[in-house]
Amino acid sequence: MNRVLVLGGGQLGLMMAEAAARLGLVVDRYDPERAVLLPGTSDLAVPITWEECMERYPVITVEREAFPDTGLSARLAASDRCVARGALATIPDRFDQKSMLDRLGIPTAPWRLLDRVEDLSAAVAEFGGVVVKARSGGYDGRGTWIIGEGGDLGTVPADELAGRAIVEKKIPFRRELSIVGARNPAGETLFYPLTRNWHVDGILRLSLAPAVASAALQPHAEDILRRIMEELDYAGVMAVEFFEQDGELLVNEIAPRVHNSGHWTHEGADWSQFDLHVHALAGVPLHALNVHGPTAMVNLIGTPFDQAWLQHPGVVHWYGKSVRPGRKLGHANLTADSLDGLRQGLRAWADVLPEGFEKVLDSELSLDRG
């Protein structure tokens, strides 16, 4: 295999194509909205037919979970060439995703289907605080409603969501963690260390890797991700987000693709998650990963590119997208010899990080020294 088609015209596919070029492979991208091919890292749009896709690409992968009905993307995603086909049939619908996890005996937040309007009040009576999630389509805080114990149920459009949402118990978690790993067609797997994530308003703002005091959790996280990939017969990189509660891991979300919380691997490991994804699809034996010292990934959200960033500690990855509020436009990676060193470097990025980021570092330092 020397050619891969990725379904999606965003930055994740672009970074796959960049990684593939370094490895002597070709990754082209299919833009579902424009129904055109983007060869490699080019922005030159080229028309392509189903027959040409079948002739050119023995392997198809994805950078997203949902596709429009128009164009070829949905048909390509359902084809037997798509290594994410099983995942796309299960993961995008949170009801199906949670049902799979229950069937596998993998712990998640207690939940129920919001089938009728009255199911919301019943869930609040059972769970106390709850999180309502649309069954499909929500990301970066969209399609999610949080109700604290004793909160106002009127803030949730339950009549509109009936049959189209689930309700989870609100978990008083210690911290949010994620694991990124890969599986190749031969069933070999490889995993990065657990990552500490900090979300604000549902959007990832800062990742720290490796997460401190997580050695005891790492085998459990790897086992969970391995079982999910095997269940779905998945090839490539996949990510699982967890809540850490009382020393246990509860699955929050699954992403059948390279993931924002794995961007630290660009500078924080010998092989990035994009390199690993392409290797896995090519059937290359998955070798051990060499992870460098503590690494921080800062998301650059809703802000124009600033030349001053190039003088800050770290490396900037810019996606070349139009600026709008809440949009992920790039990320910066910083590495250091210690968490204290990472703190010093991150202070230069304070203008693009929400207030409170140092408290996240404090909490990691307290675990490191505890």
Contents of the next structure:
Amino acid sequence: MNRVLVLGGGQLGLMMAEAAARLGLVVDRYDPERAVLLPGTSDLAVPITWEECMERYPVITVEREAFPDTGLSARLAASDRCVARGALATIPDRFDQKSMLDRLGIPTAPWRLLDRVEDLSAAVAEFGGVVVKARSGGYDGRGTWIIGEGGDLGTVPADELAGRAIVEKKIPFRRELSIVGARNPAGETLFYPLTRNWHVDGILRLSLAPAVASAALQPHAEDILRRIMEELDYAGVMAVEFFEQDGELLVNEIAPRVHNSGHWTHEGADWSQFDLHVHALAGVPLHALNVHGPTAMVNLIGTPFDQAWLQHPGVVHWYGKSVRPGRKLGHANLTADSLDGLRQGLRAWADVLPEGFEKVLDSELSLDRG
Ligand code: ATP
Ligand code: MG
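I have the form predicted on its own already, so could you send the form predicted in complex with ligand ATP?
Everything in the complex follows now, all chains and molecules, and the chain you saw is the first one.
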């Protein structure tokens, strides 16, 4: 039996455990904050030692990029059983991540290190609009300051950030896309089609897959993700977020794990990203991957579970976490025969979507019609 241990006690590991059960594989989670094992999909919390981990789990994976520095988690993340070891050494610090992309010749938003306070005004002079990003610890728009051309720099705590942030050019992108793919330890790879992502205030609200009019970009996206996974000697699922600008892809950031923009694969493909991740790690040979018609993924954010959702078109995935404003608590996936069909179905979800979501569908439709 091939058992996999996930570092992290959140929903991503839970969905891996769920997927593992489909093929009779075992995925257990380790909660680094509470220093306990959360076996399978159970709510049991079991103390575990390093020796027990080594005896039980030949493969270790992660559901996030940063861990408390103390205790078992740091040791497990650094272990040679951890298939994300290389990624964890490079990706969590945006300076290292961007430096790697530059070294690989992969296009990204132009950027500078915010080393001294003066670097901020120098970047504004060079780039116009800028995005300041903490080197580490940011997510869902936290640790990110977007300053449009002529915008107020006063909102950026530059003193605090000096040495601990990068400044990027603000990209006037046409749309945001991402690719999710898997690599197994033998180096074989498998990819989903590019996905269109709609972020509001730095938080992903809606994904549409496959992104229309992206056939020409798909090989580039696959090549970029393949090269990154090879460089990091990575196994499992990884995602890359892109800006599409003038028909080109610029990398925004890398997520060395299953990714929110891949949640549509639950209903939108016959094997989900969680299946692929677990299979890649548990030694299941690479297999066929069939993607269904257009699929939408709606994030359920900061709002309690509503029974009425079960009457809406689509399937709900609820994570069972406590409700907090801005917190990702679940997602719903809808499939349809066409983008127009998706639009119809999404109208039922209008109360959990930010205003303007139909514009995203309009824009996909207009790109589709070329
Ligand atoms: P995640 O939760 O995906 O880890 P994050 O908060 O760490 O996100 P980013 O993905 O870097 O940070 O940025 C969040 C969003 O902010 C992006 O999806 C995009 O909408 C916007 N953004 C980030 N960088 C830029 C940029 N250089 N130009 C324009 N918009 C940007
Ligand atoms: Mg992001």
